[in-house]
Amino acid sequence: MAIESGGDPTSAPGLSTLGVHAGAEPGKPGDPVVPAIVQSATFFGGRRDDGLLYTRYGNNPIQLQVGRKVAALEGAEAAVVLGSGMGAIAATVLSLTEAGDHIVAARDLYGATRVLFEHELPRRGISTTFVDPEAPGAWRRALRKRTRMLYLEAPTNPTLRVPDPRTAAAAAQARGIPVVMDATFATPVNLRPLELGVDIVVHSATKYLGGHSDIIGGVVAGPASAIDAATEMMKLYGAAADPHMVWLLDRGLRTLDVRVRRHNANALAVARYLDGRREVRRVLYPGLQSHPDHARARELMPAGAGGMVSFVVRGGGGAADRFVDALRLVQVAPSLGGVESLISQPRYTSHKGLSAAVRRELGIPDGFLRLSVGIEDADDLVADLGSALDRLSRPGRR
C-alpha cells in the first residue's frame, strides 16, 4: 500500500516508515521491492496534454517517486530532486526573485550561498539585506517594499547557530514574503521546518539524505505552487537529477531515521568530550549547556542536536594544521553527513571564498574545524580525537 504525505498528523506514519515505504506506487506480484531504476533520457510520447515525459524535466518515474518520499518526510505538499545543494538554493530564489526585488537573509550562511547572495544575485539586480536573527525586530526592519523572500539556515554551518524560523515567519506573514530555510544540518528527523512557520525548505542532498558520501544532490520541498516554479527554473537551467543519483538518494532515505539517531548520540559524545580538553578553546555545539542556543534546540530539535561539532583549537591555524595531520581514523574531507567521521577547515573549503576579516566577524577564526561525527564507535572516535589533541600538548608542538 503506498503511503502519501498529508493527511491527519495524529495517525501519519513515523519517520522511519515513511523512509522506506513513502512515494511508491502501489505493488503488484512480481514488481521489484526496490524501485527500478529508468535509465533514459526521454519517453515515448508528446501528444498528450499531460505533458512530455523527460528525465531533464525532472518527470523520469523514480525522480518522482523520490520527490514524493521527500515530500512525506517534511510534511509538504511537494517536492523536487535536483543535480546538487546549490542547485536547489539557486532554482529556489530565482523562482521567487526578479531584477529589482530584495532579500533578507540572516548573516551566517554556508558560504556558497553567501557568494550567490553578495556577488551573483546583484548581477541580476537582486539585492540582499544580512541581518542577526538574534538582533529583536532585524528580520521586520529589514524588510523593504520589494522585499520577495527571507532566507535562513538551521543549523548554520559551521558555527551551529540555531535561529527561530518562527521570528522570520512572523516578520514576513503580515506582508505575505516567504521563508525559505536550509535544514541539511537539521535533517527532517531533528528539525520540522515547515511546523515552525517556514514555506520552503532546501537540502543538500549530498549530505544526510544520501548519508554515504557518494552523491551530489538537492532537494526542494514545500507548496505545490513553489515546487512547480522551482522545477520551471530547473528545466530552464539544467540542473536536474541523473535517475541513478536518484535512486541512491532513495537507498539513502531509507535508512535515514536510524542513521542520524546515531549521529545524534556520536556527536554530543564527542563534543563532551572535546570541551573537557584544555587543547580546545571552544565548542559549539547545540546540545551542550554551554551553547548559546541550547535551550531553543532543546526545543525546535528533540530528537537531537544533530552530527556536526565545530571548535576552535588553541594555536590557531597552525595548531588545527598539526592536528588534522594527525587524525587516523576521521579523515579530512570538505563534505559532511556519511557514515564516515569527517573533518574540515572551513578557511579552506566552504568559507574560502570570504576575507578572512569576515570569517572572524561569523566567528570562523583561523583555527576553526569543523566536525561531521560519523557512525563508527563513539569510543573510537573519542579515542583518535585525544590522540591528535596529545600530540599538540608535546613540547615544541604549539
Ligand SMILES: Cc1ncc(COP(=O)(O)O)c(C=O)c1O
Second form
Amino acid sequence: MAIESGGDPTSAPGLSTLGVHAGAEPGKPGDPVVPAIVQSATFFGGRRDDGLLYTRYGNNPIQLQVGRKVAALEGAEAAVVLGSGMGAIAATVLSLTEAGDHIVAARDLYGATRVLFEHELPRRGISTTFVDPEAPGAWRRALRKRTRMLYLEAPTNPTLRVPDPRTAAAAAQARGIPVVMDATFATPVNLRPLELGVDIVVHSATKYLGGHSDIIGGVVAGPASAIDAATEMMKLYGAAADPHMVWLLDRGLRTLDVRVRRHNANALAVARYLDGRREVRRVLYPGLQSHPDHARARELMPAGAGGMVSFVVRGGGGAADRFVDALRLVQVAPSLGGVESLISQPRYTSHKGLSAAVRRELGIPDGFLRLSVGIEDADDLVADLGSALDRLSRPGRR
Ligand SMILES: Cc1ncc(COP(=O)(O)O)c(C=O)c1O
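I would like to compare: after the form predicted on its own, may I see the structure of the form predicted together with this ligand?
Up next: the whole complex, starting with the chain shown before.
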C-alpha cells in the first residue's frame, strides 16, 4: 500500500516515515528501491487520451512522485515541485491575481519576494499593502474590495520573528480569500501552516527540504485546485524543475525529520552559548525566552524553533568582519538550511541595498550576523564560535 498522510491523525504515519516513503508507488519484484530519474524532456505518446507527458508540465514521474511526498509532509491535498523557491512564489501569486487586484503582505519578507511585490507586480497592475502583522487588526484594516490573497513568512529573515498565521487566516476567512505562507525557515517538521488556517504553503526547497546546499528548487502545497492553478503558471512562465534536481530533493526529504531535529538542537545550544558571551550584544532565537515571539514559537513550533540563529556582536561591522575571518568550521556564505553551518552579514547580502540607518530601524544594525546552524557536533560549533569571539576581546582589539 502506498503511504500517504491524512485521514485519522491517530493512525497517520509520522513525518520521518512520510519523508522516506510517501508518494512512492508500491514496488514489485525487480523494481528499484530508489526512484529512477527519468531524464527525459518528453515521452512517447500514442492515441491514448491520457494527457501529454512533458517535463515542463510537471508530470515527469519523479516530479509527480515528489509532489505527492511534499503534499503528505505538509498534510496537503496536493503539491507541485518547481525550479526554485522564487518560481514557487511567483507561480502561486500569478495564479491568484490579475491586473487590478490587491495583496496584503506582512512587511518582513525575503528580499526577492519583497521586490516582486513592491516593484514587479505593480508593473502588471497588481498592488500590495505591507502590514505589521503584530499590529492589532492590521490584516483586516488593509483589506480592499479587490484583495485576492494574504501573504506572510515565518520565521522571518533575518530577525526570526514568528507572526501568527491564525490572525491572517481569521481576516482572510471573513472574505473567502486564501492565506499563502512561506515556511522555508520552519519546515513542516517545526510548523504546520495548513493546520493553522493557512491555505497554501510555499518553500524554497533549496534550503532545508533539499538540505545539502546542492539544489535550487521550490514547492507549493495546498488544495488540488490551487496546485493545478500554480502548475498552469509554472508551465506558462517556464519555472519547471529538472528531474535530476527533483531526485536530489527526494533524497533530501528522506532525512528531513532527523536533520531538522538536529538543526533545532544545535541551534538552541549555540544560541544559549552566544547569549552567555560578553562580546555578543544580543541573540535573536525564537527558542530563547528573550525573543519577542518566544511564547508563540513554543506554541506553534513545539518540535523546535529552527536552525537559524541571529546575533549582534559588540563593536559593529568591523568586529563582525574580524569575527567571521576568525571562524574555521563555520563558513561564510549566504543561503541556509544545509548540513553545513553558514554565516552571513545581511549588510553584505540580503539588506545590502539599504542604508545603515534604515537597517538599524529594521533591527539589523551593523555587527548583525545570521547563522545557519548545521548538523555538525554542537560542541565543535561552540568551540569555533567561542574562539572567534575570543579574538574580539584580545588586548589591542576593539
Ligand atoms: C524565505 C525564503 N523564501 C524564498 C527564497 C527564494 O528561494 P530560491 O533561492 O530557491 O528561489 C529564499 C531564498 O533565500 C528564502 O530565504
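Rigid core: the largest C-alpha set superposing within 1.5 Å between the two forms. What you see is a predicted model; the values in this text were computed from it and never measured. Residue numbers count along the first chain shown, from 1.
In this overlay on the rigid core, residue 353 has a C-alpha that sits 2 Å or more away from its partner position between the two forms.
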